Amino acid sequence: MNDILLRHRQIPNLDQLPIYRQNGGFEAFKRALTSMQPDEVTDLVKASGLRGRGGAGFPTGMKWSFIDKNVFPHYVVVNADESEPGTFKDREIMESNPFQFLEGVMLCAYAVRANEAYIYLRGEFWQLAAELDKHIEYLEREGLLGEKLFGTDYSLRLYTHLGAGAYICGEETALLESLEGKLGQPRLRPPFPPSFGLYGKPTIVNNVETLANVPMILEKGADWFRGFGTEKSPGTKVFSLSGNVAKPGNYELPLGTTFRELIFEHGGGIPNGRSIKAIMPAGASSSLIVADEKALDTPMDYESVPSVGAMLGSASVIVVDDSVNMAWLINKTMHFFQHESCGKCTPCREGTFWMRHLTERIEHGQARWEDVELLNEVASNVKGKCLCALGDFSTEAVMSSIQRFRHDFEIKVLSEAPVSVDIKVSNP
């Protein structure tokens, strides 16, 4: 199939505005402004079944329809933070197919009656932010952004904003706090951003990949989009494949493609003659899936992945081979989450510290089996008790690895025979 989001791989120089326009670029935006009402754009996106590609999988058109129509101004904020370890899809879209992404932002802004949109980028994307600023300036010169577009009364401005490299700012309310110049810490919800967002006004927050789908949906229609993927998870998805795999990279495939096809057909399988041991389907935030036949044949969509004990999330698929001990792996994830916790919630602040401390002891052969039990207990006391998902994310690999890869921990603890206990862990 031809790519939808990664079209630059088939169309050379698609990052240049003349080439993008030769391939239908900004015709959807022009048609929306001149012949469609904002609610019609929302209804078309809703009919397409497009779901948020940032991790939650929430229906995009439905989110747009929630915006408070009684309070103005409205804002659109793009989550281009992309800080999840193992995720690198948004960067390729913004670097190589930027105008399709920007047109998606512009269509979203029109659909929700916003006249300003902000693209919040992770701090390390400073070069990319500079390029996007040039593209935005070019669009203004060409009359595609600015005042009274295409002879209508609609005006729109786009801005980029760089964060300071904090993972927590990938959470939408912490992102809004950061954008307002405050500490990047999550807000208590409700109220939710569609009613109380940026500067206390109704705001729609969407991921880069989500919005990059919108121009093609406007151009080709909802039924065309539903021709890819599954009934409940339509369209394609950019899967960021990494870890112990021969050909890591971004692969755009229909939702519902199996892990086996992604890893072995597109990713070239496991190098050095090793066997696949586990899969993390959503980056460091993911539960560890035992890579048995059932898991490998599981469709990668929002409904199917939970059947093997994980979530699809942003589809940053990390492959783990049989050379990796899970105690080592979760020690790495806990160093990350403990460092990135904003400290606002006591369970997350204290829990990530103690989980990192315990994983250090286990990894370095200084723990007994009781420490493994304690690690699981600490994780269970963090899960479900925090303002945002970071606390929950920090527990996923820990609890799932103790349950599903028990032997890896048994060989790490001190020589005394481990206590025979059945540690319970709930699926995410």
Second form
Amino acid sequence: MNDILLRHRQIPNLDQLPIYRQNGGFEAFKRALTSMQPDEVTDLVKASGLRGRGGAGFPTGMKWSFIDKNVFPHYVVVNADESEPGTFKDREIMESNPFQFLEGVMLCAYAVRANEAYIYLRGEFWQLAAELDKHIEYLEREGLLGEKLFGTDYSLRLYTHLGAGAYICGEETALLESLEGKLGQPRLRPPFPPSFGLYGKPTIVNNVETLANVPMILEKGADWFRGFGTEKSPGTKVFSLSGNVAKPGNYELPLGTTFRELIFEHGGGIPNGRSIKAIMPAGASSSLIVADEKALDTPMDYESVPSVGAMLGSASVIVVDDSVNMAWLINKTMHFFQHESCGKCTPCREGTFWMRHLTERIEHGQARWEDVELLNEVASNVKGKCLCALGDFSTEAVMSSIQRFRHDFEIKVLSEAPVSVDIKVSNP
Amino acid sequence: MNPLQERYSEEIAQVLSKYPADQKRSAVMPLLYIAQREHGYVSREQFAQIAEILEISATDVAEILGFYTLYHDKPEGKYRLQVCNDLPCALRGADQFLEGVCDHLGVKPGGTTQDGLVTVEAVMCLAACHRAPMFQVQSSEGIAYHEDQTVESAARLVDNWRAREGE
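Moving on from the form predicted on its own, please list the structure of the form predicted in complex with the partner chain.
Shown next: the complete complex, the earlier chain at its head.
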């Protein structure tokens, strides 16, 4: 285990400011402000090879360097809307190692010359937001946030903002709309947030886990960071492990660790005498991988996971055992996506609704094989035709399971026309 | 000053101070939480009051309320017991748990107990997949997580609420 982001598991009471400072906390922030230019911080993050941990894996330092330097003010917005089914890593970081996270936000703000940063938390993190507010007040009292920090001209304020239950707000432009007090619906891009973000101003949006890496990179250097993980995916990653596994939880491991090590060594394997059937490496948005020997030996990094037909995404690994029929599983994921579709793009709004109808019928044994084919066709008509990734996400489990677990559907369908169909699917 | 503003003037001023003076609309979500606190839902009158404070239309406020799941526009149980039965929780028995809780309380998902105290709802992922079955409770006291639950532990919690009501 390499605890960088989950250091609190080794250091008791790290969520208390004096303890965090005793362990070198805020030294990096002080050093950056007093002896580094903002661009030097960005360059160091670039050199570390850190990639965004929210799902897309975009190089963090490069994103920061895209900020429009001709328009001010600049903003930093933290995506703490953690809502992907299977993901619960940002919550642990913010709950138990909050100051490392906040220091990362502050370093990012300094690097991109922002004097204000908003932390957008999902509404369900109500207690966590209250804790963060207390921590922010404490930092203000200690002179780590506020005006003219460490005798420099740099000022910084942090604010929390609570969402109210909408998965779509994890999409960065929908999040910005929501923060502006509008419906959380994605924007057409370009322009991208580094040139046109919050209130139309240059904005960097980063995930919680991404930013929590930054203080350690400043403290120990890019080479140290590159000592973990792979060449193209450096660093550690917090893998949220859930589903049919003996010890679900967060595991911080180097990028490039195999599925086998995560699931069987750390996660204790499959309980109840069952065997593993499928893996969803990126939560409900993920394709289903057949859990064969090749898949289990695949390293979990941004480059390798696509070779077995899925994405690493937010690395929320859902394990599915052999008691599960995929017709049931995709009915669950479709229920989610139909509910969470924001309604802006017709293919997603209508597509998720009709796919849900079909998955309900298939799961309840009231469909024919033609319906499975129709489901696949509707999915292929949603994919790639929406403003944001939610539409695509809704099709991944559907299409991959029909392709890779065909038998699960064959045993669910009728050979003759269904006698009566009474499926009620309400509009979200 | 409208009634909402009068009652929570200090808190509303603090909320507004988080956002640029010309971007008051950003405060619509925090203001909806404030309005909802007392009765568990936001009334028609309060839509207009929030709109007046933020200089937007009441329709804008209603639209925001309708978009997000944690805001409500009609009275239901004092405690909303919201069980996650999304895929990761369902793989760990959340559907059976939800059914057990509903049976115990004599309601269907979405229903409210006869004493008006508890509304049971099935909700989407709450970022607690490793501690399923789990639920959150939304009430005037905010939102609290209850993880690694059994039907018995949920029943005890409801019994405690009922005892508190009886006092």
